[in-house]
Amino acid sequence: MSQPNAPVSDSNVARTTGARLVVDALLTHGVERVFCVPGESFLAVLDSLHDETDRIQTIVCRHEAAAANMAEAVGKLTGRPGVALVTRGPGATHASIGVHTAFQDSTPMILLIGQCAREHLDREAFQEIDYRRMFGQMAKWVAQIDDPKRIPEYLSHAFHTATSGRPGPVVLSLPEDVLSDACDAVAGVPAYQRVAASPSVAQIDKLRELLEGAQRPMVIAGGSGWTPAACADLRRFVENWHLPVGLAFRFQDTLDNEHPNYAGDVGLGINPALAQRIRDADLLLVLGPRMGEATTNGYTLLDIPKTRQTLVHVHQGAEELGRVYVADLPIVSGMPELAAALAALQPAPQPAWAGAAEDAHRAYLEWRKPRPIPGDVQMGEVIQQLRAHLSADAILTNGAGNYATWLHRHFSYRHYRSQLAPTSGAMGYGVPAAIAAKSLYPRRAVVALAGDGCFMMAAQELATAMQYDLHVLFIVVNNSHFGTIRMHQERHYPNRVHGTGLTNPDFAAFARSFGAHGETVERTEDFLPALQRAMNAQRAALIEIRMPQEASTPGATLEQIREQGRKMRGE
């Protein structure tokens, strides 16, 4: 005789596994590729992905840091969460770099981690980590799924969280027995929808009032959350109002750099003329950026907490407004919603600042002209040649290092999402980001610029590029040291060089060992022919550029930096 409260089983409900529910959720939310390094803790998910190779591409990487960086790059490029799948313990800790970059760069991303079986948890089982504690300050949300029936719910929450408000990473821990357990199938789960605030009519009216009363207004745009349509609306707004526009650190592709209103990038190594223009402004419209350390020149460009300038700060997350700078008009809004409202604003005739945008653009054009540096390779001219011979939609990636200052200063970003670089300052990003970009856009040229130290943090991913026939061009700037750290070392401890030198391989031969095309350039005039051969190679290619250590930045040699250090120390 049955018990009165016993659950009733519906024999018509289809049965499945937790792993299949994970894959079904990825399909529901529009995921087209996942990046992973395989591990036994999520073999059940790999088995379910085996049945969906026509709808989800699994790109197997050689290191979990690269897999996470690739997922982050997809989030940057598309605005949709990139997905990485890694195993427990070492796999998760390796992947943490991509999560940190996604958090600081406000990039939607989801990291799925295979976890120990539930019955083994809290015993310090093999490779066990509590990811809720590990990623607590590094992600928007971290959770562990302990019931397979709730997988669709958790994945839906993850995609909504990663894309809503200020975008960012979500980490989900998946115990291996949850993935292998049988459970009821779940049907009819809708795809996630982005949730964003919009500026109110009163806020837009107030912004217009501040603009009409200004004498020297300036726009600083950038940050995450932009779309091609939003960028077009931003362009209409600044054209209608004749506003000069600076773009935040490593968001230089928010506006065509050839646009007559473009004033330059507001980041590390800022043009002094642009920095002064920002200081002299009476109204700053900050549309999207966090106003972090890089964009404010180490928090020295603007007064804290109240700026001398009237400040309008628009950001996707309410928690960012007033965090460092107290705005006169803080607005919580998504970038598409904001830009549409600004594009609809009819400008006042004859603004008081007429001609300011043209002046700012002329100063930018003068700033980006190459200056001579020591050695036989003039990096400014090399970047100019890249700019001249790449299509406008080419994607340029980089990690961190002094080599990137030539790219930021001399390249012209002309297409939305043609720049992929970490505002978090993470080395080793450019190589995997380029591979991810090429997997998304196989017909667009993709170039990764890396220093020798930066490249070697992800050099093994040449194997990934070759495995998936991704024709990325890698340009390695080799000066046999960690250039940025050496620069700071000479400034603070002149002539006491220690721990910053590097012994490197022959990078061109290294590339050829993977089956890629490889070349070495030691003179400026040799670069363009090497570039043309690499672009015609019909496979991944690498150009090594050898430079002297003395060529530290576009504006200073190591000896000049050393002399600054001596003066600081009173020597």
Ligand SMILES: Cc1ncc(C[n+]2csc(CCOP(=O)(O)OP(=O)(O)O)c2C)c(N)n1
Second form
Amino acid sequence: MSQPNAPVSDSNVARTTGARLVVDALLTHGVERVFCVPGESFLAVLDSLHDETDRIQTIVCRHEAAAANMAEAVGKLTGRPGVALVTRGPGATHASIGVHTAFQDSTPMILLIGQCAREHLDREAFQEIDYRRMFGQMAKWVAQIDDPKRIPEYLSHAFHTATSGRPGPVVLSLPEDVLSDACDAVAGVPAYQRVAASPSVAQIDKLRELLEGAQRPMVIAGGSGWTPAACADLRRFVENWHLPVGLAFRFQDTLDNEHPNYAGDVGLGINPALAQRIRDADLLLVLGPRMGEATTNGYTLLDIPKTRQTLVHVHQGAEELGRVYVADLPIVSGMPELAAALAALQPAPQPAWAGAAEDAHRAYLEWRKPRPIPGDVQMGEVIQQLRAHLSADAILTNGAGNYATWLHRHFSYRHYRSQLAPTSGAMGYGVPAAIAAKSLYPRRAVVALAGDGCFMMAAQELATAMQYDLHVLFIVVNNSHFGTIRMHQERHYPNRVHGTGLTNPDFAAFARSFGAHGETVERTEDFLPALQRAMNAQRAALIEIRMPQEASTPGATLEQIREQGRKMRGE
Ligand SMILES: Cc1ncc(C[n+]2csc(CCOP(=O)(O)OP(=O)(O)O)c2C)c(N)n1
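Could the form predicted together with the ligand be shown next, to go alongside the form predicted alone?
Up next: the whole complex, starting with the chain shown before.
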């Protein structure tokens, strides 16, 4: 562990440090905040950030997973890379979950890791890992900067790589002596520019021809890379052509869910009527999302590799096209570029599918109506009350767990980037994502919905919310078990409960111990008053909702799930 050396000025060339070059590059590329857990490996960067507190906010977290998830959330919210700064070995391994989520969700993000000094590398020095091997499959690009002169070049490449084509995470390893040693100043490089493809005129002509010949077309939109303007263009296109629109798993905010063309979310627990509509379509326009497991109902919704439906698949990255499903018209394009071209398409006077969008929206409205579940808290109604109480631009976050299905089904997203949720299904995401969102948009309401399991994977970040005075509302749906896994367990191994039970703290008291506001809700009618008190608390707040284990999902109790399992096995 070498110590930071003070810069020395011994020639006419201005002197600086590698750390200063890193911070200069962050400034050049428009970074306004970094999320970190400090480590001795990057003291020099912290020292350079000390000089820039009016331009870059350093948000100190309690766990590197949270820091990385916060950076990922910034990437999701803004389309610009969120930046996390962590120490080597233990810090990098903790942070890896955020990198995985950024990869699966195609989110621009940069993880900076303080590395062992160059002279100690390859000895398995203290906390040493070769990040190029560790993050090889998880990141779009991983590099180690061994020469301080090349820091501006590497950072520029990192920002371009994270944002271009299919966006994703970049990991840069920074040996501590590269950061701390004095070096000659290097001319910076200009701010990065996002590089995206556009659809060709011939492709858009072909798409129009396919639409004009269709009887039952359907749009599935989503994925990363949208902007408010691109969403407005998408809306224009689907209105002009009267198209029903499903939204891909956890990209439910790409079109206002109240829009009369909105048909529902194409994700886990899909509305069977919507799944049937997709199966019955003769033309599918898949605009943006990966055709991944969650968006295809576990690869069962469509035939592999050639769908029965004529398939137009548009994605930001060429490598995603033809990965599982062979499209009749594959198009590589950025979403703003695609949506502008689609919005400009003049519609046919009277489409063959008149009324289809309205039918699909009616089916969605029917689906989102709460059905009674066991116990005194009707979660469907709670979510609808939450929706009624929050303004359209409120940001809702979640991680993984059955509790999220109430949100997916009963909440309606009305504003682009009002949903922050990992398509990677990572627990522990919603709490840090909400904190990051609130740090970006202090005036927007931010609500993190979490299961008791999911919340406890990031509960320590309540301290971060308090430290930075971020008034996030945390809602913990407490059913005292890892409910999702119990559900699968009951389906496959009925009445053999093992490894899924949880003993929990009193969550409201736990929140109060951090100085946050705490509430406990045990009946539906207690939720709204608790919500009002929490929103008026002028500080971070937590509402614990106590739920019976039997109320497994909006559609099935544990007993019904055991029964489904028996039927599946032909018992
Ligand atoms: C980091 C991580 N670990 C484990 C899992 C597997 N997993 C998926 S959902 C789940 C249970 C979530 O429990 P909870 O947050 O209490 O929500 P519930 O399902 O009970 O509503 C688990 C363990 C995961 N998705 N992510």
